[in-house]
Amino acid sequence: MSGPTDPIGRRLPDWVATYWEQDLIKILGTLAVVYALYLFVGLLLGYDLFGQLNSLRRLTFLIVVYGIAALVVNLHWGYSGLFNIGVVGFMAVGVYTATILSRPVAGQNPTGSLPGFGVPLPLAVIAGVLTAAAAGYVAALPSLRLRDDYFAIVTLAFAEILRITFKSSELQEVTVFGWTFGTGGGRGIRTFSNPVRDFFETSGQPLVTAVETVGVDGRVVPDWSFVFVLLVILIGTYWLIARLSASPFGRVLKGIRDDEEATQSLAKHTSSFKIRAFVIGCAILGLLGIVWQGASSGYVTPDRFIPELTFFIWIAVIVGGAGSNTGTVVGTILFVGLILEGPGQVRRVVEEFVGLSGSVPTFPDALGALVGGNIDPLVLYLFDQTSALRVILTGLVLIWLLKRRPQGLFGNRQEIASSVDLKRLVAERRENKSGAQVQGGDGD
């Protein structure tokens, strides 16, 4: 039996490491060590039960949000070999599309702010994921005849082309056939109320007030609810996902990632299955879209759609391993809980121990003290710049991995793309042929 290739199975005791083939144990124990150190980092900033569960249940959201866009990016790059960095922009379609439609019509609107067209909000979600799945297709046709950088350049215009159109002020509020609505230009739009949080403020308040009364703030039940929502959406994702990767139409995308030519020879029509891939993954983008930057803060601009979220997307594939599931999700814990919230922890750390204090304008007035043998400007300097230094650290595990592991921590492109695991079946030969030699002796 062949022992573990990803380089954490190999460092691990056998007894552990047997364990760590199960693509569970590696999800799991990953979220614990990264929930561990946060729990640690929260002891240490003296947080109470209430700052300990909501600290970990930011970090789950990030996860699990994060994790569904992975998962997308996996099926289309990982399994289909399509190089999609226009995520944002189906996510974009999605929530807006959902937002104008379930509005209130001028006039009903008791807020008095951007009218819509008062569809009930399950209707106009099913219709954001559609419109999330017909811009897929819009964005496929022309762009999958391109080679892969260039199908790249396509789906980020297509992205950028939408974030702006969204943003622009001729857009604000229109009147077409006596229907008021718009995208609420660079302000942006209010959008639907959360029904979980609906929920717990109506039926499900006496659960709220039963937590209240053993001392917790009963904020954490909706709160957690809500990201319980989200990651049943994470876990389908996972499922439809690794059902299509072992289905005769997943083969055909693998198959199409590593040699289309030999694929086409095949009799496949191949650009058919790209686009059934692509637009899949663009609907998912588009629910995605609507629960995370719609249902969970109540307000959207165009500016949340910057291609920057796409990169931090894609990082998180590229971690884990592009063409594995498991990798993708192991990828996205390790990303959310060390790259993206690991600097802002890292501060208040210092900040808590350390006791400094103040701000630094420039990075010149921080080097020049650096020069004279005073690092706290220097650090104070970063501090400030959490979201450029994480930025930086991005490009510097990217840089790592494409150097030391650039199929990823989990990346697996051996797949095999027929339904008979044809290397087995002939180790399985050879093996019963030579037990059957031992048993019968050498016949020369």
The other form holds:
Amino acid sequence: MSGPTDPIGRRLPDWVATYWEQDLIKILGTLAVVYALYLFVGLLLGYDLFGQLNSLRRLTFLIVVYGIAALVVNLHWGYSGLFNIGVVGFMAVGVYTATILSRPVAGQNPTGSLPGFGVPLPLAVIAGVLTAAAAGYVAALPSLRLRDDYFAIVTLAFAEILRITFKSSELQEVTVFGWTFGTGGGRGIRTFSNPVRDFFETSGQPLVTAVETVGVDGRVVPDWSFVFVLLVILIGTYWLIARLSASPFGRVLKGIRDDEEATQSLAKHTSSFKIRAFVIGCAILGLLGIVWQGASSGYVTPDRFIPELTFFIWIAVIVGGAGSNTGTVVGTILFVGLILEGPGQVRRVVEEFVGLSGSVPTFPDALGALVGGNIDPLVLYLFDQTSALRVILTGLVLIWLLKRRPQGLFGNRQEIASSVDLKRLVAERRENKSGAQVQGGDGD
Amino acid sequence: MSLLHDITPEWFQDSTRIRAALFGAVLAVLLLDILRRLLGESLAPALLTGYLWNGLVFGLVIGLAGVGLSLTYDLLGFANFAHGDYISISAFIGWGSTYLVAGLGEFSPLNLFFLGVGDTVFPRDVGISVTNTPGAVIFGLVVAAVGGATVALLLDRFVYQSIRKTGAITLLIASIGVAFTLRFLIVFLYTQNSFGLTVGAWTYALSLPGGAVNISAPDLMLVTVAVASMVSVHLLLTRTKLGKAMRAMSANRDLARVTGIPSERVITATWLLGGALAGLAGFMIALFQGTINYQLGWTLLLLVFAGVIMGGIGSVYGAIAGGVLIGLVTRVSQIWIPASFAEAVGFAVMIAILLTRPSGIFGSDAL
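Structure of the form predicted in complex with its partner chain, given the form predicted on its own:
Starting with the chain above, the whole complex follows.
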């Protein structure tokens, strides 16, 4: 039994490393470390209990929603070798379908908001998921004949076509066969009220009041409950993909990923497998679009579905390592905690303690001051540009990872197909021959 | 047995010829419709000519950028998703230099180089146009080309070189990282605002039935620069030793190496050439549109891919022809489809090409 090969596991003392082997410990351990960091930052900033709970809720929310998307990318890329960089497109299809269907019919809704078809929310959600799956089918069916890079270009173009369509002013409000509906164009569209929040405003109200008597802001109850609902979706997705990948279906997928022709020669109809894996992923993305972009904010605009979001989701997978569900979740926790939200946290702490005030609107201003020997404007400018900096940081992390550790933390895209691990056998033989010279493999 | 086979009819799956015929039939119907509209006077000849001229000019920029992308795609074996952002960053560097030269002495050099970000300098203050300040514009164009080449070379050294052997998809993923880093570096330096660049230049109004077609000095400069660069690339590839080495590597990399072609030097030259062409294209597209923002190259990227794929990867002439066709398609499609869908139409045409003939219209069948 050799120890863990991932860079975290290797650095741990032996007694911790044995626990580290377990997937749940990996996930919870990483989560605990990131939580502790955020609680510490909250302590530095003097947050009260509500403040701390709220900061953790925001963190957990982002981890969960990015986690679901990352698991889908892992199903597509890590297990099936489908290079989907149009992730946001399928989310958009899900949420727009559910929204347009569930908006009240013209004349039955308050004036000034866009009418729809008045379909009950649960049905609209199911329709949204199915439409996203259908969109996945449309995108994948013909594209499977294409090479990896062409498939990537097609999925990206597909997502961009959808975004342009949702954004176009021509579809902002249309009337077809007497039905008035629309996408809201660039201004976006009001979605539907969040059932979890609705519950706590009506029959769940006593719970909120109970929490308030303890002296905590009652808003934590509906907000955290919503995060738990999303968590259930995450766990469901994890379970589904884990079961899929361990099943005969999943083994065929991995076979396709590693060598499609060899798999075909075993009389597996590879296209059919790839399409099914792709469509399942797209259905989950549709649901994610509905709960993330629709339910959480009550409003959706086409600008939510920019390629940057797909890029972020991909990074989460690559940090954790494609081909490993556990790695994907751990990667998401690290990505959201450190790269996505980290710069903002650092900024808050520095602002609290350094006492810089004001704002420097442009880079030349900051540069000019720096030449004059004053570094403060540059620091202020950096603070103002946190959102740009985190994309730059993400890009740099990706490049660094690809150069240093392309398989990510727990990457597992190349598995051993035979019942005997030939690589290890060869390594052991070599070790026996040349004494103890051979280094422990990096687990490639 | 399988989902795929149940749903798609057999003739669609197997016969490339039938799909090509279908494609041709659609094209013929559209052309006939244009003719019908012209004769029925629901489409003014001036409008159609305007679309064609505009599409040609736009298409030449796409083609110019496409030559660079096609060369690197072919020689290095991966789709460089950062090519669009090479275009943007060199356009910013080039236009900053134009501003610097044109407004030096009147305004602060730092404000000029950063295109007056934060409303410190406005285009009308500097008064740049192709006809007013040709020197500054040409200087900026040269700087954009040099900037693009430098950016491409530096990124190869720092990012791509060490992972070149790990395969096309790793390189592709790395290029996505490079793309976002460059794009948001531009946001960091220039904010997300759009900058107006020029004041009105000399324009010739060609009067035709139903209106006039404006042919502007920037348009003419763009056509001249694009054609001149393309001819230069053609001469480089056919008349020089380097060009022959590049073509040899494109045809068979291993064979080229065995016969003693210095592959590293050829790769460096390819990046320099591709980057310089991206720089030229970036500067010219900003001139053509009259504005610049951080998404300049990104919005162009998929159209450039469309042109390159249409023309067949690796074919320089295919990239030019494909680019021009995509340019024409995005403009002429406005006869039927609202202008806000122009890009979407370009992407859709690309997907259609990929599905019917992934080796491109001018490419060989082998893929």
